[in-house]
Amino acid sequence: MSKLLAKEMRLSASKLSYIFIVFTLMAFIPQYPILVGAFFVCFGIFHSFQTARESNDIVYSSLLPIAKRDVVRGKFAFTLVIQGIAFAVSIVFVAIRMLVAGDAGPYGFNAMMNANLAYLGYMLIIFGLFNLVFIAGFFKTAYKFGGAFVIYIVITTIVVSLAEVLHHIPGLEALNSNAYGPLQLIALIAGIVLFAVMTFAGLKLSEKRFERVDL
């Protein structure tokens, strides 16, 4: 897998799967809805599976001597490495906002979401749900993508949507808190076991779907 990993990254990558991690820095952006850039995230992944149709790297894949739900694995492992490191780098911003940054005045009275532990909850569920709606949807014909990248847009924005709602709800305030509290210590929570089951769901079906597909 070590082996299947370096090829994805090094021959099958889009340059922009890496560049889009800047995107991360939108934490910083005060009166923004930065969860946008956890999409902007898996939108630079999503140019290495346009890179890999087109170039036809899944035919090639799978001309290798490698059972064909190793190309999946190949393609969730790159997945996984990018979404890691853009939630890596955002841990740093958040510990940034909260504890240097948080009483700076753009921040302070902020409408719209803060950068603390319920937005990294949020980023998760973002990224989970790209693994199970676009990789999924990406593996029903490994050729086709337009439709499941559409819906994944619009399940997004739904996403987004809730989350900017959610602080303003009375008892939920602590939610967009520059402060730690239990509330976001949930969300966080809530994120990782829902990124766990959607990215394992998004795997499995993956799988199931690319065995039937006929290249």
Contents of the next structure:
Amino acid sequence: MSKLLAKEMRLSASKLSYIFIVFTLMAFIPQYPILVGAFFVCFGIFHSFQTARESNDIVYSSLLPIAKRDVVRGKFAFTLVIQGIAFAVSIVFVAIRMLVAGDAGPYGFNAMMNANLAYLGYMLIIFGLFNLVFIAGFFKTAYKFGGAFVIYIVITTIVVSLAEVLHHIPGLEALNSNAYGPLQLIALIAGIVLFAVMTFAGLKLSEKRFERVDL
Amino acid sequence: MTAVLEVNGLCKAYPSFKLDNVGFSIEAGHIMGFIGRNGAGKTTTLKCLLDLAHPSAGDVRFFGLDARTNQTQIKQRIGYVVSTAGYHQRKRIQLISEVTKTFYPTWDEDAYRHYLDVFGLDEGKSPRELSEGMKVKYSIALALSHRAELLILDEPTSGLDPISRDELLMIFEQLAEKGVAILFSTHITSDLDKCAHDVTYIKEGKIIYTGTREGLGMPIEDYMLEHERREIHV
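Okay, that was the form predicted on its own. Show me the form predicted in complex with the partner chain next.
Complete assembly follows, chain above in first position.
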């Protein structure tokens, strides 16, 4: 797997996949739907799929002495590395927001989402959706990805909107607090579980679909 | 002699085309020309051999190993070369080679350097900066550097000037002398007259002839024309 990951990172990836991790800095923007930062991270990964298609990377990879499913696993490994880095730096940003910034300045009366544990959970849902909807959609043909990406955008927009609405519902205000609350922890755990389930399902579905593809 | 590649009863159906019971075999040190006019099924056959397309029926064996269950092991021992549709056209050859070689335990760096030198390849260039002939030579260099025992080439001589074609055919002959088996598809029959030991002729997805070149009993082009020529009125 390390060879495949190195291949993905050195040969197949678009530089934008790395650069777009910067969008996690959106966590510091007040009065803004900061979850779109997670979408932009995935948009960066999308560019690597585009590059892979244009450079015939799928055929190149399929001709290497590896199993066909390993072509899929290489793409997932790369995606998880980018999402992992984005999540790790987001943990740091959330720690700064919660422990240092707190309710200072505009963060104290932020009508939109604050960067807290619930935000991290929502991020993981957006990452998991990418792995299930987009990647598994791509591996239907290993060529066409427009439709899968549009569906992913629509679902992500709904998730971002719901996440922004949720903390305005009476009783759920703690979801958007700058201080820790158990509701946030529940949202984070739900995000971790959903991410794991969607990523695993996306991987298995992609492997199954790619096995049937004629290149 | 043991067959390096044996194909029996290979079938693959598309809505408007089908491979029908394709079969042939190639031995070590032999050059086989896989001929047929455009659209006859040459590329589809090669793709089925390499698991890039899924045959609906048939038996494919490389080095006596079943292709369906031993793909990883088989791909260590073969090299696939395409002429025009290359990979990572904008990356430097050095990077492509560095990444590719990590997948081959049998990679021979000295051999790689040797073939770069012999073929006059500059590692600082990207494939898009190479001529068609040089691209084919680069693919061959990669394949030989992991000690491929069988080269499968899809139209390697198409788009090449006569001198480059001649050079490539010379390379084939020298590799065959070293025991490498070569299966190459082409519709340029004069290439085969120069170097092929065996010929497999496919027409509309069916094998018309497979055997020695001499077994055709006439020049390859005449044989093809006899089977393909039809009246056209415009």
